[in-house]
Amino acid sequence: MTSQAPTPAYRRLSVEERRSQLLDAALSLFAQRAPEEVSLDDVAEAAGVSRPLVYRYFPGGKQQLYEAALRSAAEELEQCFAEPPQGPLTQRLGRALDRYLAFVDEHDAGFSALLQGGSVVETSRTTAIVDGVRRAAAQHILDHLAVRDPGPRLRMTVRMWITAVEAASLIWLDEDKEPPLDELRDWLVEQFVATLAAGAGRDAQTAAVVKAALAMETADGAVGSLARRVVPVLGDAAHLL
């Protein structure tokens, strides 16, 4: 007689592992969809559960839902910009850039839902979570620049960067994903430095931030290579130093 397989033990999901795979099927979900366009029933569907028990650990039913899968997308994106504090600013910003844009491009229709606003589950929490996923990355990136108290140029300098890279993110996602990536992640890179480099002509603190982090760049790294680029263009301006 041929003998079966045992068949698994099942094992009751605990409370948090249970509550983690409704966010985990929701945030699949807002990633396609804009969360408008997410019912109940959908999260239940995806996660293989009845829609009882969705709303037995969301008593607030969708609208509480959607915040705790922000949360949860929030706290991942806080920590895009989280790197060890060695070597190149340029190599740094990039390595977080990457996983910026990786997390952007996997919850593309979630991700502009999220920053353009306008959503029937908009609310001043939801705005408030946004907004502190930005605070988070301004500071990493102060934090990378060594600046523990920044003046309002160099702050207002980090936070403008911040607005254009979750702008060009939505231009690149309506764009059908083009530029490939790591020009995208090449280009807002060398932004940066473009930026920081304007305001250290009429900033002293922004100036000895920027001769601190080009001390530490090599000529064929990523300030190396805009160099090359970018001197030739301006030395058509000689006449007017």
Contents of the next structure:
Protein chains: 2
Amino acid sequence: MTSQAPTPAYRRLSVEERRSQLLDAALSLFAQRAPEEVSLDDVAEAAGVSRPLVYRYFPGGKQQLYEAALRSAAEELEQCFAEPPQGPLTQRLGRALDRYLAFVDEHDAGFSALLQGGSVVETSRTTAIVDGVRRAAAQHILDHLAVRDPGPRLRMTVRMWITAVEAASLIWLDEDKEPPLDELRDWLVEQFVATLAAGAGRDAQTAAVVKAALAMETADGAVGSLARRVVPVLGDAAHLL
Amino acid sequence: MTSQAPTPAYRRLSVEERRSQLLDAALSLFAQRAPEEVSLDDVAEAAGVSRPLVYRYFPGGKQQLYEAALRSAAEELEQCFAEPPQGPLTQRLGRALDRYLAFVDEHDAGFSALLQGGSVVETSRTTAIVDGVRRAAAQHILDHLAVRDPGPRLRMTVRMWITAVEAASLIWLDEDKEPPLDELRDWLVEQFVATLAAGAGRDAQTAAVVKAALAMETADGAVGSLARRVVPVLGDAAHLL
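Okay, that is the form predicted on its own; can I get the form predicted together with another copy of the chain now?
Expanding to the full complex; the earlier chain stays at the top.
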């Protein structure tokens, strides 16, 4: 099968590039079929290399390749939320979401399979890996909020938003990747602002976080733009104040 | 084992009550163990009845009982969101959440197992049942928003909130059922208001829904209370408008 390989120049890849190429091919196959229905020949063919080459990189065979592929996807996802602690929070969150959504866009069915677990990949392990990513993402966000000892309300707010982002990503894949990524990103950032602002009404720690975050925002930033669009909609509701 | 049964007067239950009692016992066992580790004897013992009685109600044996238990939980969950279309939306949503959270509180581990799927119960079937409940809940909410032809933004907003509610329920069970149910309910209603208000900034249909919903609210209702608590927190952010 290697004679029909669509990657003529594959010998030039570095060890790391090759490993990563094999993991990508494996992840995409495991996303579409149950692990027992994926052979190393399939992985070799998808990557355009020989079977012995796959074994050279993964001497433990399919099980090793399978676990490494899941692990690699999880690590890549976790890295999406690593962002220097500078500038307005909404900008940092927007950049993190750009990376996260690019991952969703690229891995597509593999992402759905990873998140939905069960029917395609082994469940308990998948669940543990995905939960690890969620925990890491929540920790990144709490770090950016500069909260050292987050209370239950703030933790719940952040975890709810992360779940909502996952749901939005799955829906986005379901709906032929509409709306465009930029718009989805801005919308998710705005949802985070809204969810945090509502939480501030009930929790002093969240209120302090919101005040500190707002002080860093500029009028041409995400919060200003959101406020200018939402205030007119709420304008008729003065009777509620 | 029936001689030790803790339900001395069980003969007085009607057919429907008995069926429902057996389903509850089964659901709670299937929630704690894999289906293959639950026997009809276990179900009979948990319900305080004889094995032949279980067979009389479920002649198909364990598989029939298992599917009926899942189906029954799903139907009960779906019914939580059935609510007459009268009064402010936040009150209707609050009543629906009261029922939903009572279900979560009562079924506890069974609820987690149902939602997390996989490790405890058969995955593809569980996923399909849970997805059915999600779809039904979303439809109930869209009906209450009086939207006949919901666009993608509004549908995504509602589905994201439903996922966030699920996440909050699982976290609530994880955190020894803190905060108290009333507070969690009010908080989830407020999150819905916030998420819809933010969505209004980007989608004309959502904006129309928000305006119509606000017109039904009263100053002493959920939105008024939320606004009075949040506005002071946002007070310093006039530079963003």
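Only a predicted model underlies this, so the values are computations on that prediction, with no experimental measurement involved. Residue numbers count along the first chain shown, from 1.
The hinge separating the two rigid parts that rotate between these two forms falls at 70, chosen from 137, 158, 89, 70.
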